[in-house]
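As a starting point, one isolated chain is supplied in structure tokens, in the form predicted alone.
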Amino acid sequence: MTGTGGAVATKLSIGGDFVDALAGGTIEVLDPHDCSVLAEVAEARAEDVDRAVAAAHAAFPAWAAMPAAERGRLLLRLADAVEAHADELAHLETRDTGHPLRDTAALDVPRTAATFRYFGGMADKVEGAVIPVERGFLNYVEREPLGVVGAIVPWNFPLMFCSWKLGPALATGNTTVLKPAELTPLSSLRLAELIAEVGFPPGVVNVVPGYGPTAGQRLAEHPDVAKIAFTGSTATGRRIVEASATNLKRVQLELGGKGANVVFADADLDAARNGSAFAIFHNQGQACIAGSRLLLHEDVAEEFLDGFLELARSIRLGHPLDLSTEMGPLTSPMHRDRVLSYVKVALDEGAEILTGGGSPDDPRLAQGCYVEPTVVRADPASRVAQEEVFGPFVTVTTFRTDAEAVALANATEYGLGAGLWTRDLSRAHRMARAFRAGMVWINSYKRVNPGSPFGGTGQSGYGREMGFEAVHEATEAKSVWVNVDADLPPFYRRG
């Protein structure tokens, strides 16, 4: 069942053991390195969703009544396990996604353990409050767990949004249904066993691979799930949220973007555009938060492009595997065919292709689903600095003032991350202030961090993930107010 031998877990996660979908059907894994099959894997339906919601369901008052600690103690051993187990996760997370085992290695795989540890310290610090009140009166205010939290986790960083979603969750008393996406549930899966392995009460973490429109789907309207956690396109968020109707269950939702990247007149040149092609090079463009949107200042602009575009063509591609490698393949044939559809999009709109705008000419990559770094020069107001891409492809754009570097940077309904570079630390200030974003990164781009909220505005979504704020969309605040006055007159008299 373990990666260790080459296996791969396969199978769905409900109830403390791992079984086949009722129906019986599978899905197909690919390596998007050559699109060979990695794996078949269960293939949950709706009656699948069901099982798991019940097992989550049965598990949920014990689990909720264990001390927190106990609670934090176990998520601790996870992040302990998922680091004993790193090498092994972040070669099974690269050979799914297509993500450089350099970055997996170094980046994904680190921040699961860490964000599984965060939350296990937090678990027995979650507070409450104490009102001021009238006189008599003694009101507070505890914080409880929701009920079966659905977790449904997108391709292009499975293994981290699983975290992201379990972590806050089972810290605060929930137990939970995760679905990740079809393309990519391996590491999820050998997570599964993780979970099991270190001691988790059977129910309180259920897996089941499945596609959106039949196990999402169920999950998102299902009776019995008191709130679904969301990573992925606005489009789908739309559709979950009609869903969620049913109950009214609450929902959080983490969206598309289209970052602004921002790079002033007195901006430090080479580190804006190391930062800048991390921005958007980094994981094949395949994030939300990527700074899909270049915005120059003009008396800069050539000057930064001629080393942009230098860099950009100078980026490794090769096979996910090979240390040396800096971008990967995008993680399946179906989003290459998009990516490089946008390519068409630009020149029909008459925007300039500056470098890339295909799959590489190298044989070794031919069967992959690879795409060269692009860079186009376009209108600001055109489909392709308007639409999210999700891809190696970032849109150049000029600016001369402060005021329209603001106006082109809020120039999108989406609101998830902007960054900007400036020597100015005023200017810095009042631009993360202006910029419609719920996060901006100064003279960086793409930081993240377990104690910090991450999330967005407008059609980004709504509610946040991690830190504090993580805690407040997994639990429900309840107000108790208690008389300690006997001597308190009261309302109406009698004799």
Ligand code: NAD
Given for the second form:
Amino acid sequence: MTGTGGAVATKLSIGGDFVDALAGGTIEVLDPHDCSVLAEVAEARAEDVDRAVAAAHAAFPAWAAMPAAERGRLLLRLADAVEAHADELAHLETRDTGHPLRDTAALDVPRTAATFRYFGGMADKVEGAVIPVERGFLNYVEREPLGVVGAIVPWNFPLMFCSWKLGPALATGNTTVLKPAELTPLSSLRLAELIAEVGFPPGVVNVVPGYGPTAGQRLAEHPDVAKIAFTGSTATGRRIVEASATNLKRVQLELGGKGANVVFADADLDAARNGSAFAIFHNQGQACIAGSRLLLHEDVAEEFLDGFLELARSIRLGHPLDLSTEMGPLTSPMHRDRVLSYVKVALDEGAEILTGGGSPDDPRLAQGCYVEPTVVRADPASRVAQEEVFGPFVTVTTFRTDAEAVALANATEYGLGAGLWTRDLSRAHRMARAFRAGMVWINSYKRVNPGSPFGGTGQSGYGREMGFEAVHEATEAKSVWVNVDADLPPFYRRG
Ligand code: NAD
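Right, and the form predicted together with the named molecule of this protein, after the form predicted alone?
Every chain and every other molecule in the complex is listed next, the one we just looked at coming first.
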């Protein structure tokens, strides 16, 4: 494979060694631009996951006992290493996912470094608490690491999600086994090399690409794994909860979404069009927080749509390595077919395709996983307005009153991200409170930051990544009672 600045890592990373899978199997990794084979990587199965968990388990006591500042220093070094290899990592991520290079270079890689740096800085600032209890006693609470954390990530932002999962787990003294998605393991494997280079002790981070029903399932049910941090679909999230019952491990779930993006009549329509296009078309719509349901006030709906459709039609589709490309291919042929199947669902349901709805005509893109930006006027109760399409596919519905906007925004089983556009400050805050979502953006969309909690409610899962919330998710509280000078009641004293 060329264009990434070097050979691509293809072996499992277990206990500090780079090894083949025990059964010798491999996974073909495809280039979504033309479906050619980019690389073959070792395919971890249950026995390889067992080896990785054993390595993480063995590394845990020393890692947990290491001074927090030292753990932090390694994470800071990793952040520096990601930045030093930014160009290479951006190319690798682009070739593996189809995500345009201008985005991986400007967003994914810098955000990955920023997340490692944030949690590196936090490692020695995780404080306990002293609780005001009855006189004569001191009660303090310490936060302890859990043990081995299994991290299972999807294919839409593979590198960035590694940092979201590894950052808080490692900072707080846990060791990890990371299972990247089978479609997009390349940046995680390269990250494993950087992790070794900057000096993490062997076994603290293990990376085992493999298929969900084999490697992922084994990690989720493994008795020596203390927690699974999962990002992926709601259906898989349910399976992970079931598998976790073996040892009652802790589970954190970042699942699907169907984000409402609400444009009120007083909004700055230019800003709203631009932000709404980013909300749905960035990363080809393959984002759990995508603004995939546009709710437009009926007074401005047509004016908004005129410009929005023009913008959607003007988005430059092309080779993801071309810096002028604004939208690349979807990440896999299966996923392209799934997204296109929703166009048929929309037509069967009587929805109106306002633009897009197919693959682009350009013969240079014919072998790849490209889908046009697609805008569909749909009934809010229809399948296309309820189910997560996870592509450049947005439904449009109109509303009249604020109450109607809230009812429509909350009318799905998901509760992850939501956006709203208005110049009315009081409405903005009222709506933020009323929307059932883990994250709300006012006059913007899809902002994330390592310090700001990320996660959802309802069928979007539970638990939070990022910020101090993530530190709590990665640790257990231990309450310690000290009798300083309390007179104990006699209880069972005799004589
Ligand atoms: P997916 O659930 O199919 O796969 C996600 C990961 O789970 C992959 O690594 C896969 O191999 C693994 N997996 C599959 N079956 C498994 C099993 N039985 N046991 C253990 N692991 C298993 O999801 P996907 O299609 O790769 O990703 C897209 C989904 O992820 C969308 O629904 C999207 O909304 C969601 N997502 C959510 C967030 C969030 O933060 N809430 C972020 C990004 C993506």
